[in-house]
Amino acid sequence: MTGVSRRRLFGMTGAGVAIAGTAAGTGYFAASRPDETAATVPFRGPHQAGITTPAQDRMHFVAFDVTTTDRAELAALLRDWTQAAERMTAGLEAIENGAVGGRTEAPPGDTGEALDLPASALTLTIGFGPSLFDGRFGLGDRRPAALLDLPHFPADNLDPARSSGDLCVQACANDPQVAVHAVRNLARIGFGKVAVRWSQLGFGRTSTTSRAQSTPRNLFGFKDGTNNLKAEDTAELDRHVWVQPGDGPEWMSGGTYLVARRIRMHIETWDRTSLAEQEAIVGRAKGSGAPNGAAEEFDPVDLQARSPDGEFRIAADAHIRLAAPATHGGVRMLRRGYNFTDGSDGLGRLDAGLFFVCFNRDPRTQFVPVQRMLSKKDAMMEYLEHTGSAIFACPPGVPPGGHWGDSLFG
């Protein structure tokens, strides 16, 4: 094929479908293949894509430190990133004629590894960390109270090199190379203004965000996220995920707060634990995913059910009891995590686990109290080690003609 690359052709097809679609975060369209691996997700809408979008198979999450101290330069970068992000989510190169169509005397404007690949349902979601509001850019009075510095939880063993950040970008796609290409090109565009602080690759989504998806399994082998919020639960999303007018500040209305936790799972120890103990710790059957004492995965979780000997069928320190909304006054969150493996730890054990991501309307009343209880009482904590932690304010979706920094910088 000459003149127009396959990626550009895929992209133009996808962009046309996207324009005809619905708001970002809810639309999900097959662009040039009948299967969802080639789908295009609309970039613009009232909420950012990549939150309630049906969870893709792969993720590349990156946190940046802002190295420029120039407010106008940062705002300009967010405009440039928006243009590139919109193009890449439509299956296009980061800039027109980027990889091979520019001047041969200059570095290419696109790194090229996604040529010939479709959009693969790529979504790019941006967030602003607490440190962005430290005074360098005159944003101190615009920091939301809900964007708190996360407290230290019992059993945290956090690595500063895997934590925090001024900015984050969550790239999700059904092709890992498409997600990596997107992050790589945003980092390239930001050269001299931002630097990568840490990043995490993920595979095998560990939660569903739509009833059209089946429940996946985590690296402990259990179905994960059975009772997660779904895109179809619009009233519950307004109650638990989207920042509402009056929550303050106004620039976050329609946005949400992202909490990321890198959780190493001591899988070698878990693998030597009996099935009965594993199921008691989780509170569900490993095969069906049914709550202990029930028959089917989606049967109600009865926290009061007891066995003939009088013991709770779901133990007092079982994970699903301590994480249940009923244990926390009805509090819920939208989970969107991924499995990871990062090689070995040098001691003959895999460095593997869950990259936990959740979206909250207010982490002070949602993530923090739930995690505080889990870290103190959850029997599963014996097998877990939290090694990274971060929180970001994700602004609302990008309106026509707008960019990622509009609501924050005005």
Contents of the next structure:
Amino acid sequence: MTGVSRRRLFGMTGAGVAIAGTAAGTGYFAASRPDETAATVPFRGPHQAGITTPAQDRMHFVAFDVTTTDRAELAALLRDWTQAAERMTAGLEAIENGAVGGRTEAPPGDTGEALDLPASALTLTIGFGPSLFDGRFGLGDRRPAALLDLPHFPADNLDPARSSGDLCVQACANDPQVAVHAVRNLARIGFGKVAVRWSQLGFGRTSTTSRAQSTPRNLFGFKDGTNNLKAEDTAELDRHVWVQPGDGPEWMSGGTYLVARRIRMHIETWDRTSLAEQEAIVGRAKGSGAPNGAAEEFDPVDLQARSPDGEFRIAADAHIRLAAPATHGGVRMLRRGYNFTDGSDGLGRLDAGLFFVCFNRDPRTQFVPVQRMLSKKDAMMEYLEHTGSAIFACPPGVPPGGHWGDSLFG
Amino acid sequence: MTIKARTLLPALGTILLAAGCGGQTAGSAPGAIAVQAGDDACKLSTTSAPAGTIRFDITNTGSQVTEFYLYGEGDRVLSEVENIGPGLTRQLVVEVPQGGKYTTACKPGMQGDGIRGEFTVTGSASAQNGAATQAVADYKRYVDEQADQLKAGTARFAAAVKAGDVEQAKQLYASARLPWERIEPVAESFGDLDPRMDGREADLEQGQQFTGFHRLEKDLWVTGPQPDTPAIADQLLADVDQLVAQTRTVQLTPAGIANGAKELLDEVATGKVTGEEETFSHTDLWDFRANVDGAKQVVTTLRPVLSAKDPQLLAVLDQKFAAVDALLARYQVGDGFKLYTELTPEQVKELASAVDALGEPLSKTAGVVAQ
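Having seen the form predicted alone, could you give me the form predicted in complex with its partner chain?
Zooming out: every chain and molecule, the one shown earlier first.
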């Protein structure tokens, strides 16, 4: 490796590189350790990284509109992106000799703000939006049926400037600067071919995707993601997350569908709600995270349990009841959302909430019916407003020598 | 319409239960507490009593004339008995409605701070439960009045709609909604009625029919009368009838109505001050006024309870209500208000801040009432 490596400044003894080396070919999530904030997550594998990878602490999610109408140019961009993405996830600059090693007369090829930083478990996950299949690139017949245009859900208040997109890249890392650096450099590489449509920063994970992680809290102050799918549940992941051969189309096998929802929380009114009411709305104790009527966080959620006065312990309109797999014929999703605060709203309230991200095998039978029920009946909706929405098809992982566009362009 | 008054009714069982506990003093009035007031001692047979009427029998066992005092916080004299000669027994009867730490003192020689001791009052007295019960009854009467007004106003509005008199209907729209907005948490507690009567277009599912006030609002301000407009008006009238009938039998609780007031301010904060409620007519300030009035009514009826349990909170509430009133008054035009779209962003911000300043203390009332 020549030129300035981001890792060189840190020394080569970091665990990340060693892990990356030994994990080659074994699938990526087995390799990543949640306590390794500086670790490197392998870029290649049967599935894309950043899905079952133990959720990193920070996120920068970006959606692009494709501005070129040239199919070859788009395919070339995906190749260029793949190269830069793989380097950055390894803790390297976007291109060799990027930040300071090039000609002094030229602007640096890497923006430089991640120079001294380790890989920070950076993952970059790509997705293709429904609009990419509109015929501009001859991809109309490759659009998966599961990549539907999401319906209007009750109480949606979507901002077009925070919704949709032809492409997305989800950058997750344990250092926000590393995630932002990745998005910034991909956007730069894309100028003239793609334009950023919207982007979202997330500052705290709200889900666990591995049993090795503790359950974090969302901005309502409640533990979130207790019953999430975990990387260790491989059979469940095949059933609920990964597109299986035969699901169609073939190019999506091993991939998954990403649904992103920017959910503004009316946290000021929530904060004026009594503790009893908050716990009734969520269906869990605020302190321990235990389901109402149970003692511990991971105690099973008993939807039938009643108190002595005959009332459901977990209320009929409690969030965890309406989102429970049992309420939806066993349907589950892998959630990977982040807390966000985008300053304030001009009315003296925080523009804050949850950037909800989920991965599912078929949103038509998973995300859509669950969200429909939540939008309609969830007591929590009183404090929520969905302000952004997007869906993307995330292709399978990149094999050695391949790139992000391989499966799509065939 | 997004706020559902789930706290208003389901809490009933719990709150009644709590009132029952607090009310135990009513039936089991304690016997008198014996006080031995000596020259250098002040011995009580017990140093705690449940809230309510407390009797002390003070016997002067010393050689000097003595006094007996009961103090509240900050040495506020709650009651006293003076001039108890040696060997005499006098009785002090005092009403202590509120639980907490009190101080007793015997003052041999009727001078100085006296011989002091701590005295604990537990629970809160039935007098207060009586006040709370009265508040609920008062508020219920208010709900009934508003329900009647809603019926009358909606009937006038619907008649204009059905007569195809768009201008007249637009005139009547905002004021017809006022009583609804004043008692919104109650009105919203009847399941399907609220989405049918007050649902916003964005709250609907695909394929769901858009009905109620806001549907008529859209017809009047945007699309013009539609073939089914009269039917929508009829449905609204029928729904109002059903609502009125249901409010007649509704069971309310002190904490429940206090929560309702908080929810009214939540409504203002998330729906009215953002201009989302009246997307087509922009008459959000009418709703704003009505929500605040409804909340104010709750505080008015709970005033005796709040004044006994947390006078400071009550003072803050009065002040913040006055601030909101003063701001709203600026935008009053005749019987009505400026349109939301006529406000500058700065004015909206100012209103939002005033609403938050009121909403925050208002959210504490339910906890105080439930004490």
